[in-house]
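The chain that follows stands alone, in the form predicted alone, written as structure tokens.
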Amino acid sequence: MQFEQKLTQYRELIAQKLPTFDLEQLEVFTGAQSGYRMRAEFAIYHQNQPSYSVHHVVHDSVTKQRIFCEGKYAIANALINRLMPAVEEFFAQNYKFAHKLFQIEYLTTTTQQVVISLLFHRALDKSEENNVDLLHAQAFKDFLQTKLNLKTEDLHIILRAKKTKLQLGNNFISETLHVNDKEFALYQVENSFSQPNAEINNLMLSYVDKHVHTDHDILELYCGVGNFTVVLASCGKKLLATEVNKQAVDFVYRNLERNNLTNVQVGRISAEEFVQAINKVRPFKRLEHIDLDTYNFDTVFVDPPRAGLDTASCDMISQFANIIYVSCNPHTLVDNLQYLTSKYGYRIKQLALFDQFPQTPHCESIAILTKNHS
């Protein structure tokens, strides 16, 4: 989908659901139209004639038809495109290792680091010594390093099968975030969410850094590994971040330490559970280390899944003077904004569209709401 078409649909949706918002105030941010994806996953097709070979495959989002990538993927970044033909070359020469390989996932950073995850429909070797699959993985890594002139510390291999995970190197890599005139270091983790478009992510972080300032405390829901957390920490007095995924929470702490941020506490709890905790409906052992009564919140930051916020969560965040809402789904965003503005009297102070996913119907948005009409 062309960006102008996407923008037109977004404007029409806003005009329909939020008629009081001045569309002239909508801010729009775009970036590179190809080569932007920092992570990508592919199905693997095995071909036996005229000789054995493996191929990266994607599927059409509408027809579900198989599309052969032929060693390249236009929306993926340069590193992934360098890796794809080399990966196919190695597996074409190593049938035993490639046997029942059905998916490959690439996680990369602008610092030129990569985790390659190989998913198999076969049992992996669980031996502690002379593990055949790990020996193959080491040969795979050595081949890619030599072929593409990669540093050993920048390339990590994960093998996954049912109830089994083998690891060569780390399951994380280091990204550098560029936020206005500041830099932050961020570990990104295999099998955890990360922003797919580094250029647009930096623009989104810079937007939050520019527009979110308070002398009070900030609550962040759905913090992931801390992509927005490291920026929000300097936007208020104290920050309480919540996330339900245990691995993500572990890396939030590591990312806070990397950036010398000491005014943040993290609770491993879902947004729905936090509603119960802050309303004192029930206590949670996972929040025992946090005294909610010591916080003086006036701002809440939410970055929910595509389904958006449920009514109870909307009702809970309505007690805050300011709401920063990051969304990957314009429809659920607009529905939530309609509810918050009509029922609780919020004003949409800023609304921005970020073309996070060029050539697709999807986009990212940031809305800033306030009850303060200054």
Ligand SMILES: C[S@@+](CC[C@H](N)C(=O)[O-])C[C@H]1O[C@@H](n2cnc3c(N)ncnc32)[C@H](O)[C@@H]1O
Given for the second form:
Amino acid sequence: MQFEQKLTQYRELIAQKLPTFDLEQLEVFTGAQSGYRMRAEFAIYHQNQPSYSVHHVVHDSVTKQRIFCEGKYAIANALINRLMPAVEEFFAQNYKFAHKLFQIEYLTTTTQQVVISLLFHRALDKSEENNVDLLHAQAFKDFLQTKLNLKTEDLHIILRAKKTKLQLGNNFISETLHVNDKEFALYQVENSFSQPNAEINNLMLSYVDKHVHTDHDILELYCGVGNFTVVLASCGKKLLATEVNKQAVDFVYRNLERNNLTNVQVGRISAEEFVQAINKVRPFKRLEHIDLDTYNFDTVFVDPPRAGLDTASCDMISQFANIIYVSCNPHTLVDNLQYLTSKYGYRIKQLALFDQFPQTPHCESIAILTKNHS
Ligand SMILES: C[S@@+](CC[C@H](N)C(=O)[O-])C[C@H]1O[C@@H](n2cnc3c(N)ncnc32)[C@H](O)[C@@H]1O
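Counterpart to the form predicted alone, namely the form predicted in complex with the ligand:
Next comes the full complex, this chain leading.
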């Protein structure tokens, strides 16, 4: 979908659902139209004739039809595009390894690091010594390193099958975030969420950094591995960050430490459970290390999945004078904003569209709401 069409549809949605918002105030941020995706996953197609070959495949989001990538994927970044033909070349020569491979996932950074995850529909070798699959994975890694001139510490391979995981290197890589005049180092980890478009992510982080104005404490829901957390924490206030995924929470701690941020507490808890915790409906063992009464919050930051916030979460965040809402789904965003503005009297101070997914119907938004009407 072309950007102009996406913007028109977005403006129509806002006009229809949030008629009091002045569309002249809508800010729009765009970036590269291709080569922007830092992570990509492909199905694998095995062909036996005329000789054995392996192909990266994606499925059309509307027709669900199989699309052969022919060794390239326009929306993925240059590193993924360099890896794809090399990966196909290696597997074509290594049937024993490629056999029953059904999916491949690439997670990359602008610092040129990559984790490649290979998912198999067959049992992996479980031997402690001379593990055949690990030997193959090592040969695969050596081949890619030589072919693409990659450093060994920048390339990590993970093999997954039902109940088994084999790993060569790490399951994480290190990204550098550029946020206005600041820089942060952020570990991103396989199998946990990371923002797919690094250029737009830096714009979103910079936007949040510019607009967080508070002398009070901040609550963050859905913090992932700490992408926004490091920026919010650098504003100098106390921050309480929460996230449900255990692996992501482990990495928030590591990311805070890497950036010397000591003003953050992290709770492994779902947003729905946190509503109960802050409303003192019931205590949670996982929050025992946190005394909620020591916080003097006035700002809440949320970045939920596509489903948006449920009603109880909307009611809970209405305790806060300021709401910063990052959303990957304009439809659930406007529904939540409609509820918050009509029921609790918030004003939409800022609304920005970020074209995080060019050439697709999707986009990201950031809305800043306040109860302060001055
Ligand atoms: C859109 S991602 C945002 C992550 C992070 N803010 C970032 O920029 O990378 C949403 C996050 O919410 C987490 N999540 C999903 N459902 C949740 C829930 N019910 N409660 C808390 N966290 C949840 C996911 O694990 C994921 O890390």
